[in-house]
Amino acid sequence: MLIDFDQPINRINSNSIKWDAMEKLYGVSPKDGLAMWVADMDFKAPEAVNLCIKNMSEHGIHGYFGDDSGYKTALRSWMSKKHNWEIEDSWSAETHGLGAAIGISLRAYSEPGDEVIIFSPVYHSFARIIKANNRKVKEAKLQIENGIYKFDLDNLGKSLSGNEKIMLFCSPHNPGGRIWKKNELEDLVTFCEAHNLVLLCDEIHADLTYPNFKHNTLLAAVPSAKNRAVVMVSTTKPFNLSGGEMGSVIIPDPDLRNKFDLAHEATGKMPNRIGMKMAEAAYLYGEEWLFQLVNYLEKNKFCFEQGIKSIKGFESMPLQSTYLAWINFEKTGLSPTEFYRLLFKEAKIAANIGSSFGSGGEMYVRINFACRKAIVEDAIERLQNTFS
């Protein structure tokens, strides 16, 4: 069945942070503005997921969740089929989203005051969660080669204090949409082995990889890392289920798994019943929906990137994954303050401010094109009219 991703859906006053909070955050009214910031999509979830919720509603009892065997089987099957990674049921723990999983991991593998390495610019919640857990952020700035991000492990190694305990990175990268190559992942693992670091890998965007590219799941690409790696996955981004607030933390090593379990116990381990059932349905029955989604997003990406090329001073980093365009506006000659004034007040587009992603993001803006093509075309026209 062909999925209609062009169906208009009004999300205003639906408790959507993307549409209902943008005026407060960016001064852009949903009445005549475009919500192109936070990473959720303006598309209905797979029919099987919505049917699952309907069936739960009709049953009418929403008690504590029990028996996760169905979800574990679905997760194991998905990882095997889509990522060539054979996992065991006992390896995974389910958390209230991957933000919570990162916080639990920090408490499991480090102490207050320890340093946590992140590769900036990177997903803004990384630094926020690290600081909120009384750990110190150590930024390792990514380098740009041939238009895409690269690790600079030589400079990172020279800057170490000895207090680093964890390396946290996202794969694929957000922002920038970079898929890390096998040899790059091997280099990260070698670095972590040399400096005795636990390697936390957030793979939430792994299933949003474009045709002609292949995501390299960390422990499928580098199995030798299993004694120090923690891999985090979720259905929330690829199937648009962020409100379900759930994710899986996959830990093959028993010692690392026991440490995580103790920290998890301290926060409460009971998973979100609705999120678990949504995720199970997505893994079991959402493959065709996801296939069509990625093809639709690829067309949006092409449309958006061609539009960006037409605007003098704008450069969009080539995306291999995600629906989050990462646009450099430095050559416009505008300061960030003036650029965002024009973007919010004149173009009336709510988008993520680049500096929130850390060092290296100051002259960038992140724009979410996971919406109807008509919205993408409207956004391009607004940007052209405002900045050309």
Ligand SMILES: Cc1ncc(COP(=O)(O)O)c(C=O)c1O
The other form holds:
Amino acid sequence: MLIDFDQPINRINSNSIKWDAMEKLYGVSPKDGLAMWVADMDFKAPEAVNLCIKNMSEHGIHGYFGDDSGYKTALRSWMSKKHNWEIEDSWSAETHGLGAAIGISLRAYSEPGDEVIIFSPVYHSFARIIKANNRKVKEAKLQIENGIYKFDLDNLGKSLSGNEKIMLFCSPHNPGGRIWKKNELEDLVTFCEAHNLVLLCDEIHADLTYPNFKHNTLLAAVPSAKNRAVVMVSTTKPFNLSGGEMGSVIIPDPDLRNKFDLAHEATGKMPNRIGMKMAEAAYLYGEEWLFQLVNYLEKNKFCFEQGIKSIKGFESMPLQSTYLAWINFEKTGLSPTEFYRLLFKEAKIAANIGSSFGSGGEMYVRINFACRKAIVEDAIERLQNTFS
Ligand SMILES: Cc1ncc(COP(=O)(O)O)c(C=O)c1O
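What would the structure be for the form predicted together with this ligand, rather than the form predicted alone?
What follows is the whole complex; the chain from before opens it.
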């Protein structure tokens, strides 16, 4: 069945942070503005997911969730089929999203005051969660080589204080959509071994890779990292289920797993019934939907990148995954303040401010094109009219 991603769906007044908080956050009204910020898509979830919620509603009892074996089987076969990674059911635990999984991991593997390495610019909540847990953010600024991000471990090695306990890594990278190569992952693991760091690998965007690219899941690419790695995966980004706040941590090492479990217990550790059921249905029946989604997104990406090229001073980082365009506006000569005034007030586009992703993000904007193609075209026209 062909999925109609061009179907207009009104999200205003649907408790959508993307549409219902944009005016408060960016001063852009949803009435005449475009919501192109948070990583949330304007598409309906796969039919099988919606059917599963319908069945739950018909049953009508929404008590505590028990028996995660169906979900674990679905996760195991997805990892095997899509990522060539054979996992065991006992390795994984389910959390209320990956933001929560990061917080639990920080408490499991470090103490207040310890430092946590992140490669900036990176998903803004990494720094927020680290600071909220009274740990210190250590930014390792990414370099740009041939237009895409690279990490610089030599420089990072020289700058270590000795208080670093964890490396929190984003793979594929958000923003910029970089898929890390096997040899890069090997270098990273060698670095973590040399400095005795736990490697938290956030792979939430792993299933949103474009047809010519293949995500390398950490422990299939570098099995020797299994004694220091915590891999985090989720259905919420690829299948647009973010409000279901659900994700999995996969930890092959028993000692690391035990530490995680203790910190997890300290948060109450109960699965979210709706998130669990949605995720299970997505892994079991969502493959074809995802295939069609990625093809649709690829066309949006092409249209958006072509449009961006037509605007003097704009440069879009070539995306290997994700629907989050990462655009450098430095060559427009505009200051960030002036750029964002024009973006919000004139173009009326709500998009993520680059500096919120940390060092290196100051002259960028992140624009989410996971919406109808007609909206992507409208956005390009607005950008051309405002900035050309
Ligand atoms: C890299 C990354 N990790 C985690 C999250 C948030 O995950 P969750 O909604 O499961 O807390 C996001 C959301 O955009 C993300 O981009």
